[in-house]
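What follows is a single chain, given as structure tokens, in the form predicted on its own.
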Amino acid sequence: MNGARPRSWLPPRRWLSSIEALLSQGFGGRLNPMHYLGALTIYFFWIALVSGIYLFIFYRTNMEGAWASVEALTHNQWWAGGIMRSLHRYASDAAVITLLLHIGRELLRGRHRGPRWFSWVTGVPLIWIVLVFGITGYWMVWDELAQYVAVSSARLMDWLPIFTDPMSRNFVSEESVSPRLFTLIAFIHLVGLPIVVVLAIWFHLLRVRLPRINPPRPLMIGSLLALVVLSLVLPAHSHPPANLDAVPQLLAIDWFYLAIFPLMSVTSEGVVWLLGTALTGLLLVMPWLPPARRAEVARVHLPDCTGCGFCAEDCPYGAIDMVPRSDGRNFELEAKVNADLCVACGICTGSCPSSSLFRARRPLTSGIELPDFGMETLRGMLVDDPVSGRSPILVVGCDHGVALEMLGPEQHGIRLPCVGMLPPSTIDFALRKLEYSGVLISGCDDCHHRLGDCWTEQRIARQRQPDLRRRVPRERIHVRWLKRGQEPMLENTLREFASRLPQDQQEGES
């Protein structure tokens, strides 16, 4: 019988799960985009920043010269400008779905509540600040696009009370433009927004341990390429040079940064503040919408305590502090868990010597461990819950992988809050002293708490403390990371990892 515990899907979230389980077939689960949004927005922005320093080289800061330059710059060096300037457009709209994606994933994954709060909050304005920095690269053009993403920004600006002369009178003909707005807009754009954005992303990573800002090597040059053929096949190209004494008539808005505009010309400057705004706070409250019941905090049981630091060192979140042992105990240091920042995900109870099912004590207890979900639970998971069959395989599982309602008579499955729990000596116990002829690991494929997956592999590989021992049997383990919806794929692998299966460890399955 399954030894998994019931859990709930909402339909949005299955059908997330199921875009990723076929992205992760076509690419690898390692290199799944998905898995890498946020990584990817910024390394979009690192071609963004480097392609625009390019263009700046060739661009003039003047009414006369900076619609010509752009246009030199776009069809006399076609091969270097020309790819360039596409290649900043398009990184620059890529920026701009990643980050999207990244928020709704967040948001379906439910990774935006509990302390993960201050990222998600931190990120809400980096949105703006994305949509303000890509406006004002349209402005540097000054085609009949710019002119209207010009002077629509300036009736938006406009309609706050907050400046003495209104901004559009400024665009009212060609005399009325300030010789040293092309300079004060490519200051803003290539200093002060980078330099915003820079510390945004600094602050919004600032509660996040072992971010992950990079994507992997082949992500990177796969998308580079692919922006690269997409500026060959779709070059950007101007429009007009700017004419105020004339109203622009056909344009090719940038729905990604310009669709504000169009918006306003449909309702009101008042209509689009209005919608910004609310926009903006109901995103600054999702973490608290609706209010969620938070699981008990992991507790530190001083008498199992030895002060090595490993739960501090693997804690995803930061939330285990190391200070000064307060029990007698001949030992320097302690665990000290901030409940503000614990999200219950179980790692540091893995990550804790004292977790070992060997030990006699009755109950069960570690050094670190949750409430309602300590080893004690553990250890009757795996032997007071019946198993037909003989020597069967156990799979382990968690709460945001692929289901374990599926596992056939022949296969035990628990399900951990994450497999980065499972202590190394478990995977010893349950093949030397329960008899399993083999061990699945087979956790969520882009780990839901992070570092649980990563943990997890450098423990079997005794690259990491607590390791697994050397007198494990390695052909008797196997780890797949799957996904919800991956079901099949986790039948295929039992089958095959059933088959490699030492004979002695079958013979009791036949």
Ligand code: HEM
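Here the rigid core means the biggest group of C-alpha atoms that line up within 1.5 Å when the two forms are laid on top of each other. On a predicted model such as this, the values are computed, not experimentally measured, just so you know. Positions refer to the first chain, counted from 1. First, how it differs from the form predicted together with protoporphyrin IX containing FE.
- Once the rigid core is used as the reference frame, the Cα position of residue 132 differs between these two forms by less than 2 Å.
- Annotation: Cα of residue 180 displaced by at least 2 Å between these two forms, core superposition.
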Second form
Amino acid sequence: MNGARPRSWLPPRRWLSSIEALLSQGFGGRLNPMHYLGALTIYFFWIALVSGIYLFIFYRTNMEGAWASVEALTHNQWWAGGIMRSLHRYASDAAVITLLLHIGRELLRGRHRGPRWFSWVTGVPLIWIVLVFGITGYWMVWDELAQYVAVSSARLMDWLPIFTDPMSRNFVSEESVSPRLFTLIAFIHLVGLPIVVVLAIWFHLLRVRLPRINPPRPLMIGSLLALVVLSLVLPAHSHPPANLDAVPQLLAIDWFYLAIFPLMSVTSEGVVWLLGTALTGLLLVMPWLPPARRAEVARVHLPDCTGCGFCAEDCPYGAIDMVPRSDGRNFELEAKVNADLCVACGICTGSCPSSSLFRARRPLTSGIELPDFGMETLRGMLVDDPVSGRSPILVVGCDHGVALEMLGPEQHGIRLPCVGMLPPSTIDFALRKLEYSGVLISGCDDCHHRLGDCWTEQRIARQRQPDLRRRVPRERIHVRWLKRGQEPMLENTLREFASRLPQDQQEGES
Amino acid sequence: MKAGALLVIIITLVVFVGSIGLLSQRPGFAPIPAGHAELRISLAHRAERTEQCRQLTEAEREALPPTRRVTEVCERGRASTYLEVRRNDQVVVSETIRPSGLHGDGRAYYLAFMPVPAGEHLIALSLSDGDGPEAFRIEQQFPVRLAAGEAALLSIGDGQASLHHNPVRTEEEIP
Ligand code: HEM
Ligand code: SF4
Ligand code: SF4
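Let's see the other form, the form predicted together with protoporphyrin IX containing FE, since the form predicted on its own is already up.
To see the whole picture, the full complex is given below, headed by that same chain.
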């Protein structure tokens, strides 16, 4: 086994990986919901939007009519309005679940650090926006719960030294209640926040190239059906209408959105603000906690760069710009790396046509490489390793997938920062020059760097440049995306793949 | 599809919708303890000025630009308001409230939401806003009978106080 750069994962990250591995076994890697948490969050907002538009058709946007209009919707047309109402609530709750999992997953996988800080930091305001979205939604019903939410949010705002006339004075009695404030909140929920959420998500994804914003269709259909079933089994209901001359007794709280209010009731406004501010602050500085040395970013080696633009096309973070040639050579463009965006995945090395082990020159260079892991490193692992060519199968893994340490001493595995870094010609080289009978590519299931898995498959299938030459027999290549913790599955795959390989090859070469 | 895979999918879906169904309404929460009502105290009071308005002398008026030649000037500041509320002889509020506004020239605001056991209460209010000739004082008592879940509003506005209570429950329900 080669490529033994240290890789230690804290237990929570290993647990996450085990849970995800289980889900991948159930759903299959391509449909594992954990791989689409951001996309699912967006999808649940879509459901909330569509159901919300339906509700809005029948909703009366004023304090006097709101409760009765929701009540009519719920009971007089339970088969449409009632389901839509429940869907609206439950899809919004579902979005909170996927959002929390999304945050936790990115955090545990360490994808909040380095140049990815931008997605992380622009995600934090989204938590507040989503929370306010839900809270204002509960005002809309103007029932006892809405009353509690209204009074509590007003008291929360009053704690801040911004209003001279306390906002909660609006809610001390039926006489004092202000229909204008209600209309303002309705406007925020129905018009303001939908626009803000879209803008904020757009901003959040600004630095992510080709983000996955739609979950795969089976996940969409499955989760929608599940929410519809829930809506039928447990339809959403209102409390009795708000009465500010009374005080609500027992309330059915939506803990996904309203948990801060009971917290405020049992502690104080100050505690809620303190906790909220502290958590937000902590989340905001998380990408730099603790400060760490950044991996060295990719470097362009102009003598090998022809300005083809493949690397710029493939970089998952848009970190490569094609700029006018600076070295006088007879090409129009050259690649230029933006160090602030580069996550040092090495995928660009896999994209560069000049990355080829067939080239004899030493040191071996390529148009674009990671200083810590270039073509010379790859050559060292493949050609110069004493195990090289001894086992029938070459296993190519990555820093985030199965631990190749499980391979026996006679088996040859190499670990790259990302399998997307593997120039396709390397497969040809391994089979022809190193006389392997097969190459097993096993990168992480749901590429840590995004897109490395797609590009690898497309290059092998000759759908993407640089592609694998036609002469390479595809039955001698096997691709299996696995998570750390799925080492036994790699073993099975290896065994099965070996049994499928043409026997003459194996005998002749092993 | 293998049975194991199907089981994983079903468990995931059940946990997912189950947690939504559960946490979107349970456990319930009672904002005030069972058997309690709420006493709300709302004060918005313009206290006396710290200095009286006075007429400008002729010389002072001459010194002002012609467009601003007023006859009377008033210092903006107002006194703090002292508010005390006792419920059945027990002091529940005792606060000195500063006037609002950057120049301390606005109303004094105070707002409290207080759970109280259901039953009879005697709410006594004392308020004073300085010691000058325009200083204002209230000493007033309000008996009130509250059922669980009812609210009474002790409202103290400019120059007057009242206790507002709209019974919600029927008489028999009052302990
Ligand atoms: C409404 C809320 C949110 C939505 C809809 C959302 C959606 C997304 C989507 C679609 C992606 C791209 C995933 C991919 O293509 O692989 C993403 C990435 C990411 N999100 Fe969010 N997100 C939200 C909130 C948050 C929050 C609150 C945080 C953290 C505090 C966060 C942190 C991240 C990070 C670190 C990435 C990874 C970017 C990368 O690959 O470098 N997101 N999000
Ligand atoms: S190493 Fe990865 S992020 Fe950096 S330039 Fe290359 S492809 Fe882009
Ligand atoms: S892929 Fe290689 S040759 Fe093409 S632009 Fe990038 S560095 Fe230059």
